[in-house]
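First, one chain by itself in structure tokens, the form predicted alone.
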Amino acid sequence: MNQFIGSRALPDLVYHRPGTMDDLLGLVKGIEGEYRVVAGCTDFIPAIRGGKWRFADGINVVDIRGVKALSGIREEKGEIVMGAATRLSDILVSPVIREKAPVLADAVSQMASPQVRNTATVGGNLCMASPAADTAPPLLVLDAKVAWRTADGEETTPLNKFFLGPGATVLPPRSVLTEIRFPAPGPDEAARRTRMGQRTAFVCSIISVAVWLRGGPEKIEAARIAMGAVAPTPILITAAESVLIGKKPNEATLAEAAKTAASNIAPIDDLRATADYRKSLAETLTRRLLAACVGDLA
């Protein structure tokens, strides 16, 4: 493969295609030299296109997709399970999503182009770990866990103990994801979530931010906030969360909540946005996603 493709040229690859999962988890525990997992390659080969990673001619390429137990979506004794390789395309228009987490397919839809969501997986985007990562928040306060195995067992760990930092996981060596799996909602739980960014789509947030509340008009009982690209991972925000949880739902409590969400942040300035305008587009928006929620439950 050493044809240039934009600016830099595709080391010769090794590539693999497992058909099962011991056969995958064979595979990675025995290769030998490096290695990456692949499913949809939507930000593998634009990560070598720009000169992000750079690896030696033989790097291993094994790809998942093959692998029919990582992919789909049911429903599970009170759970929403989700293969690891189970495309965008196909999240956004499972009727168990859309049903049960349209939280979620809201999210998907506003991700790349349809070309990259027929491709691109739930999977590689979480372990791109990626501050503004757009399946994040909304699982986060979906309450999602994920899971992952090697040839020794299986692990699974919550969404919010996953990302280490930009770009980096939990995930041990020799390991691969496998599912994501959060409680199926109830009816007297709502989530919204919406994002800002220089375009509808196509580029990366300037901010992303997603709201769950179980309760009704009277009174919060459970609350969880969740932003992406303010902070090196995609974080949940407790401290806002506890201004909710016990009290009336009125104009008051939320813009309070809204404020300590802003106020729990670590922005940074770059080419998309200001610290400081984050900041305030996360004030606003957890406020305005707050209300939408307690409308739903209303």
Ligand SMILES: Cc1cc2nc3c(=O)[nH]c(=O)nc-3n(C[C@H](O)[C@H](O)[C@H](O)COP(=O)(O)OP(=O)(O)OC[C@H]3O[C@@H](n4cnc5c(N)ncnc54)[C@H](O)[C@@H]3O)c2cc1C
Contents of the next structure:
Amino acid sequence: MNQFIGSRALPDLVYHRPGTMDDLLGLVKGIEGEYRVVAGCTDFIPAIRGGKWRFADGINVVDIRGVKALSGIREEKGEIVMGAATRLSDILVSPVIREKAPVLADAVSQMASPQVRNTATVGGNLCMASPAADTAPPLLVLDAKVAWRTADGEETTPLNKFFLGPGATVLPPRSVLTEIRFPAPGPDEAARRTRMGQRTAFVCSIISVAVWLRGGPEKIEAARIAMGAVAPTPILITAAESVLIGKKPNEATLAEAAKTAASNIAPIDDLRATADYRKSLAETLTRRLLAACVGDLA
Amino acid sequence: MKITVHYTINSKACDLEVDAGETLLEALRNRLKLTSVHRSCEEGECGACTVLLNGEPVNSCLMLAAAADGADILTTEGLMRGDQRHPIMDAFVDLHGMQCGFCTPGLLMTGYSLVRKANGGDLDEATIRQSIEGNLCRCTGYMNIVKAIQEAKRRKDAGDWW
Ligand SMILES: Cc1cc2nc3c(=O)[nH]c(=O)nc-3n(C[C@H](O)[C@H](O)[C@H](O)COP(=O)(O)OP(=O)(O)OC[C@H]3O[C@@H](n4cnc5c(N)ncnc54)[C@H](O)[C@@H]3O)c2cc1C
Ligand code: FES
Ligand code: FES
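Return the structure block for the form predicted together with the named molecule; the form predicted alone was the one displayed.
To see the whole picture, the full complex is given below, headed by that same chain.
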């Protein structure tokens, strides 16, 4: 094949596209040599092109999008269930998500570009385990669980326990992430998110924040705050919960919770922003989001 | 590894042998000589390689040719009717929606997909700008691109469209 001048060609690939879950799991179990399970390839292709991942001896690529059961969004026994290979653009237009979890649609609407969203998947975003993964903060505050399968069985873990570090998750070798599920929020719950980037569109987040509250104008019964791009992984910040729970959500309480949340992160200086700026944003954005949620509950 | 894929490209069925490590962009440009599909960043950042896959804009540089097996693909070549330019192309010409032209095929595909699906009255500027967020243009400053897409919608509403 004549490559383009200056093009960084992909290495030798062996491409697999199993059509059923059993074929997929069997294939992954028996595969020899390097392999990657891929979905949209929007992280995979740039990673090998850019040299972040190198496969000198070639690589097996197992495309999971031939398995229909891995895509789609449904409501089931009070839970919202998304297949791991559900595309970001499908989340955006899903009536279930728009009605029950608009906070997730809101986050997805600011991710990447329309073109990337038409192929990128939610499972790929989580498995890539970027500290800035934009689906993570809303899913963390929605109390999401993730499920994976191997040829030998199935396991589920809270998303909060899924990330280990940049690019690292608890997924065991030869497993495939299958589902992301979270309880369908009720009328006494509110969730909001925001992100800060150099532009509004098509940038990696400097910081992203999501908050969730249950209760009413007189008392907060439960609270969750999550952030992206402020730690080696997207994180749930539990320290601020006790500041909120059982309290009347007045300005002072919300301000104290925001301050506690910001003092429990350890962001870094990088190309996009300084640690100090991130801390300052963490406090301000959390306070604003909490106030907005209280408004939603009223 | 060689793989035989089947595409419908610009309404024509086509069987093609591709390398497993080949992107859709490479297959379209190198094998099928569909050179309207421009290559630039090859990492999803610029949109110059945008094609419609089953009616939706995607970056052909971020997709394996093998993974597009079975797809219906539309490139700018497919917008032409013989020698006749598509009304959205005319709108770009008439309203100066391009300067160097490098970004133009990608913007035409994104714009075409937006206009084709749009109902109701004029497209507002915010909607157009959001839908072209994935297409970079280093020349025009986008003003005339937005106007050209708006004009394309008007031409569609006036019955000038395919
Ligand atoms: C131009 C551009 C802009 C972007 N902007 C954003 C942004 O704003 N916010 C953001 O968060 N991300 C962004 N991304 C990153 C990327 O698009 C997302 O992370 C996307 O959701 C990845 O999904 P995918 O299906 O393409 O993953 P793939 O590339 O297919 O896979 C990514 C990784 O996850 C693994 N994997 C995927 N699915 C599974 C599974 N089911 N089981 C086990 N392992 C699996 C793969 O092995 C691989 O390591 C951007 C990417 C590009 C190219
Ligand atoms: S070449 Fe595909 S997005 Fe730039
Ligand atoms: S016209 Fe030159 S890049 Fe858009």
